[in-house]
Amino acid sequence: MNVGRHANKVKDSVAAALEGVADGATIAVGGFGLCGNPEALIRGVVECGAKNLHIVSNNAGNMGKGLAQWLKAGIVGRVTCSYVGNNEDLQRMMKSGEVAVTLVPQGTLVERLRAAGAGIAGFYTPTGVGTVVAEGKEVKEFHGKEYLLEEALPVDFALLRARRADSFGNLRFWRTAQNYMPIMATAAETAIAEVEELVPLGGIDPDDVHLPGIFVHRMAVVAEHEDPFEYKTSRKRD
């Protein structure tokens, strides 16, 4: 395979990597809380001017950081997430009706994204049976147990953050900061990664590749990050 033709995956700026993000886009954003957030890409979306976005994420930021920047900028119309938690911005906008929020059980959210990447239209799960999660959904019995039909969740863009990448887009994440990102990439029409370190092709051992470059369309090198703590705790010595 001629890998040279893929060199344009590495863009010279965050703005160039985000080209095509427009009003009404559905965007999956990696991160768990503030861990592993693609901070530069999140800021870049605010700067590109797109509005009425549909966020798909575990949560929509916290403490005014992460995806809470999109909420504060007023560019979000809808959020599909599994956790609201201490995100005061989202709680306020959800109550006021400014932003439509769909809460999805965490495992179901991941499986909906995975199904989209695998070309599966939907799947049955026991999670949510007998709760508000089941409202308006088909319920079917298998072997004496009830299951809900959940639909796949394809997205227009996935925003990722990787610790290391090569020029083809093979990615390696930093420990648990990997979280949802490989699954989101497979569900996306266009996956965009900000990478802390770019290495030559072959610079990542094949066994260390967390996400193959075939799923990554664009990259921007971003070496510096804030990496904020949500709640810093420590143990006192006796």
Given for the second form:
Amino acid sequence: MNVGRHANKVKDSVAAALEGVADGATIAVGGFGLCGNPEALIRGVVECGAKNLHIVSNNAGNMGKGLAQWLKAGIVGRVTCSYVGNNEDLQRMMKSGEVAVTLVPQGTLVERLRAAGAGIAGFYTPTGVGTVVAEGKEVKEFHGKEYLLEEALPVDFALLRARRADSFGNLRFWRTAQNYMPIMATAAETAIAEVEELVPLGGIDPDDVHLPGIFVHRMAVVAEHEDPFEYKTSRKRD
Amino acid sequence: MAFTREQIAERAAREIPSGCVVNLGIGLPTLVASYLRDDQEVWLHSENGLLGTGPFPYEGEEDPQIINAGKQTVTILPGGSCFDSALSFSMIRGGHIDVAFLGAMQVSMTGDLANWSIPGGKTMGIGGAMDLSSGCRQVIALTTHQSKKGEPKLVSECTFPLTAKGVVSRVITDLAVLDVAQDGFRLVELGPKVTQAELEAATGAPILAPKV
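Coords for the form predicted together with the partner chain, given the form predicted on its own:
Entire complex below, previous chain first.
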């Protein structure tokens, strides 16, 4: 009997969930800075041996953590991101030319992913008009205002982290760890989630599902996450 | 004498009408949050996916998954909400954010903003700056009046790579509050003990007399 894409999604290990990740793959990785990164899947990709990867992510790691592990391992050929910041690994490799970096405005990056997932080839946005971002792109006027054409950004894989999942792959995220996760899943041929908690079907109320299981293809249960702080700020009690 | 960083932030907070949604950029604009009054009913938006951003958490209560756009741990106020990045930038590009306070490397007298890259300098990236500056209803730049090298940041025309064209309406610096007026910057308010001559010497564009 043939088995469809929506059976047996829960895998025994991170390595099994990452099967098929190969050289040259375009991989979108959820997270904003170090917040909500799928740390177990990120480590799993280093271990799987794939090289010359194309990262699509807001930041590509920082402080040696998150996707900086891929950069350090020398398995990245290209990065499409919105912000480099003080990511020393990416700064160094961008300068030396080891890694080709394309900077995309944050809203354009997520909308290009959203378009890919929604079957839309491109869209006109006001963001970047009159800047280097517009170079080589069509600019068109609508109702007296200029917009530029941006194309959809489909990816081979999306790596996600979720707080809770059921066996169909309905996901819930936690607070600002949601960020790019659901949109990247829609843009991916194969979306893989590491989930903190797996509940039976019906364990998530239909109205409370953040990302419907149709967009999630494989899962691995990772109960204990590394959860690094990027900038731990606090106030004292009065 | 001039406005301190804290006074710039305090002055900026006074610009916000009650009942607004506001986005604060990284750096100096972040300080504005400390000067909002409780009765001002301002909702702070963080572009990573949070509306209703609260103050820093108490020591020991930090959650690495509750952060602002500067990746600092924050809290969520009652009535706050979390959402994905696409919805967050619909709020921005769709004109749903009332005011954005953004840092600046250069602002031109026609409202062009340059705040993401200095030629020859370290490339930090674009982040949400281009979306915020072209999408929010009002963009106010908060910046020192001159660079660390003493060069004017308020200029006739930007020479640094642009973030967006014709978007800034007001600039609050350590020396003055000024409005973008196409053929110059119109003086709104001088900083404490700053003279007109000092302001003119520190500005790379004409200073126009205040509206009477």
